[in-house]
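Given as structure tokens, the chain that follows is alone and in the form predicted on its own.
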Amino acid sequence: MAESAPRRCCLGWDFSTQQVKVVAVDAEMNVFYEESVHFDRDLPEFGTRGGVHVHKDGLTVTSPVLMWVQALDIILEKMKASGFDFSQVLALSGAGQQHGSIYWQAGAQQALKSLSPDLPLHQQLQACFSINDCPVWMDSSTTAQCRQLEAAVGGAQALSCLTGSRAYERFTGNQIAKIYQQNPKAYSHTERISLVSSFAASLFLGSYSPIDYSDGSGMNLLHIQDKVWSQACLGSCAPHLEEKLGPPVPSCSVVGAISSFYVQRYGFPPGCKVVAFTGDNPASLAGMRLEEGDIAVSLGTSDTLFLWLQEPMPALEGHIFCNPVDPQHYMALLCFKNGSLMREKIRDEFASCSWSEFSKALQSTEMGNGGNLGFYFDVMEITPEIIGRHRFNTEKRKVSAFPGDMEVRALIEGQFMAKRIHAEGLGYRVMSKTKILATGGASHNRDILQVLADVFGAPVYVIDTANSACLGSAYRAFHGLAGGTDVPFSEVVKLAPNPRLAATPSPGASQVYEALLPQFAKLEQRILSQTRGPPE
């Protein structure tokens, strides 16, 4: 995809699950060339299934690092070959799949600042890392390592106001945790661990990057309020973590130029910005160009919210993370497993396997739904931890049914009513200039963005996020060369396309939800506290 005009830009990599990819933006904030390398298909060499390896014992599940090198490669011949101008590459950043860790073999650093333009990347780092195949965010092998690390600091709600979430298996500190112990000869060979964002950084700037403050928050390690390593956790996990880890930086932070070996190889500037590299979720929250008191709402198979917010109360749910655009602030990820599987269910059963009588129903019935409230929960929820269905009529009475068109409002203003309670107790709070962005295949049912806006009391815009994750790290590079934390996110992407308003709140429907929510919530503790088993 040659460009017959120089066109200055900077790129957005997402090293994800699955893939590889990049975008170039240019100045505009316009998306002019775009390419992937796909794991399974592009290097079956490697035997990934989706990306991954799914260990014998089931819970087990590792990538082979020199993969993500080798992905590397080719996507960059791949530019080479379509005569991609890299020399109008300005500076560039990325997002990596969240929890996943590298493990540097010692002498890795001084491979990399010798790298040879002759060669390809991945022969060259072959001998780096001590571990080969490393776990990933879809690995929950480490329950022993997540009980010890909440003991060692104080419980769960302490670790997680601490370091923003609880202990969850496929975070980072619970990983190293068990590779210490489980394997210390491999521990001990390790110079540094890397993030797979920082370890993508590292390619590119041809020595360690460090890793930014909205991943790392991502490793139940990180001390959230003060941006510093919580010695607590650290001296739970392993020795001489402190060291191998590195200090973390601000994520719009400029962590150098890029190496030699891109120069003199591919014909990149040798004056190209290496942005921290951050999570996918933190990138996705840049390329949605979330501002203070927004909320993002993905409707997909699961549900997933992210949160803007200045004062964050940590919770046993859900997760906190240091803000990718704006240091002092922070964002929130909640994630809702009974999402469009459940639609559909309902859908099937009361809606004549229609969308359009589905959206007939939610027409036909009153904001509050007479105050009929459900709970639909085909497969144990995550927030909160609940399964079943649960009615209960206007006297708060369980009842096994409501008509057809009743049970399709009752599960949609369900579905947002509980993700407002648990948002609202992460410390988010609707703000008079609040927005709701909606993606995902919901997001284009007009009715049920109704009722999303009702329920928040907020107007709600739909966005097209297919690479929000390297769109925003895209953004976050041109960020970085702007100044960082001297100039607002907001000001250096303004030229991005905005998103399309879809529905505006009812007349008289913050009246009507904020007396059911405060019900809504007192009928989802009553259920918690009726199916939760005796403690373990």
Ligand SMILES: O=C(CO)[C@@H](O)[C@H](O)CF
The other form holds:
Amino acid sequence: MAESAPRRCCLGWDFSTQQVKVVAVDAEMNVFYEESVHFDRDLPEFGTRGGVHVHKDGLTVTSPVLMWVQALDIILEKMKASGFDFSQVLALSGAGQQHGSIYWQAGAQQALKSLSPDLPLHQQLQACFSINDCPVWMDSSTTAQCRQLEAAVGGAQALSCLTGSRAYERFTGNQIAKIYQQNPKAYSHTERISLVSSFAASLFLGSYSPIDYSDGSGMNLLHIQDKVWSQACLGSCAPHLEEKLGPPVPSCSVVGAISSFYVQRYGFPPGCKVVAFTGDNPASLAGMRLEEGDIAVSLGTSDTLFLWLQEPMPALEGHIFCNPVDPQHYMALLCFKNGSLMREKIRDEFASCSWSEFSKALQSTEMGNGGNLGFYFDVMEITPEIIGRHRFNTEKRKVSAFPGDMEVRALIEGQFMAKRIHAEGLGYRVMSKTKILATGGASHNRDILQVLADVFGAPVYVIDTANSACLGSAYRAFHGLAGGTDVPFSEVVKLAPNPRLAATPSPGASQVYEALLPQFAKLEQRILSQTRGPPE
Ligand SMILES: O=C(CO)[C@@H](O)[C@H](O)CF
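How about the form predicted in complex with this ligand, since we already have the form predicted on its own?
Up next: the whole complex, starting with the chain shown before.
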């Protein structure tokens, strides 16, 4: 890397499922450096696939914690070898895959506090973990623990009201409960439990970093209104859990200065601040610079909605987390499993396997599709739990097919009307200043985005989110540096590049969809009642 003028910056890290990634962002919010280490490719000795080990039971999924530690060693050495000027780093923050948990062995904090700059991290932390294969978000082996937790607090809806989600197998409290029940000796030898985010922050801090409110909301343990651990949830999962977790902190907190290990080994300035790390999805919300009233729609294999909520309405679907950039507000995630695979199927069946034919079909059919509504779920949908294709004509009678082009519009309108209805079910409201930020494969199709703008009655912008978690982490580092809660996040990142406007609502769109949305919601309930069978 050619010698260049000193460039004060912040670093944004992402300890994701498949890699560790870092970006450097300067004071003008420009990304001028990035590096990554891919677990499968660069650390083959750990034998992971997609960064994880799927166990023989097909339910248990773990990742080796020392692989994450060694990946940090490698990426820092790559940065050093490329001539990156660490002395210009004012602060750093980061993200981690949500829900994963790390179990620090008794005495590990002492090892963290006395790291020698002459040795790599992984050689010094070898004996610091009571569990070496850490459960990660793809694990689904804790159904029994989920039922125990819901029973302990009064049911699924009660748990959702308390923690923002009903019990999910991947959520950390249920994972900790399983470890306590199945490996009590390891649990008793554990002095600290971190999330992937707070584990990564601990490596930079040289001592245990606290869990932040936002990623802590993905544990089924944090009371999301009061921002404290729920004693009922802790008590149901494992004993002495509160002392092993430590107190949670606001996501914009400066948790300390960087460990001397990095000052002496890499040349970081001693005053480099560490801002609390958070989950990858909350970090992405920051990276997309979502603001009050905005909604981000990630149109991928599955479709994911990121919502900014002022008044959350916890439900049995979706996840509500404390907001990572505004401690008074919240965010929500809603996942729709039948995303691009469903769009590709309808393209192949009704648009001659061609996206341009697919677009022509949308252009040649009217908003509202003449009242013909469709639900397309070739795999069991998450939101809501329905499978199969269900079509209704203008009189709301079931039909087996629509004329070609109307199938295409019925799919896309149905996908977006479902998104709006379920987002509003969590408390989201379209506001006059609402921006829809679209990302993912389908966001390259302007005709699909036009339907999105029409259904929501709001403008659609497209953004590149390849680095959104890293970017959001660097932005959050600047925010922590600027004083955190005292300064609006949007003010700190106002120089960042703006998203591109891709579609605005067609004239008359609101009238069409304000009339259709309640009909669509009613039909969805009708399908649910038919497929769920009579209430028990
Ligand atoms: O489980 C998830 C969110 O609830 C995933 O998006 C993980 O955060 C991916 F790392």
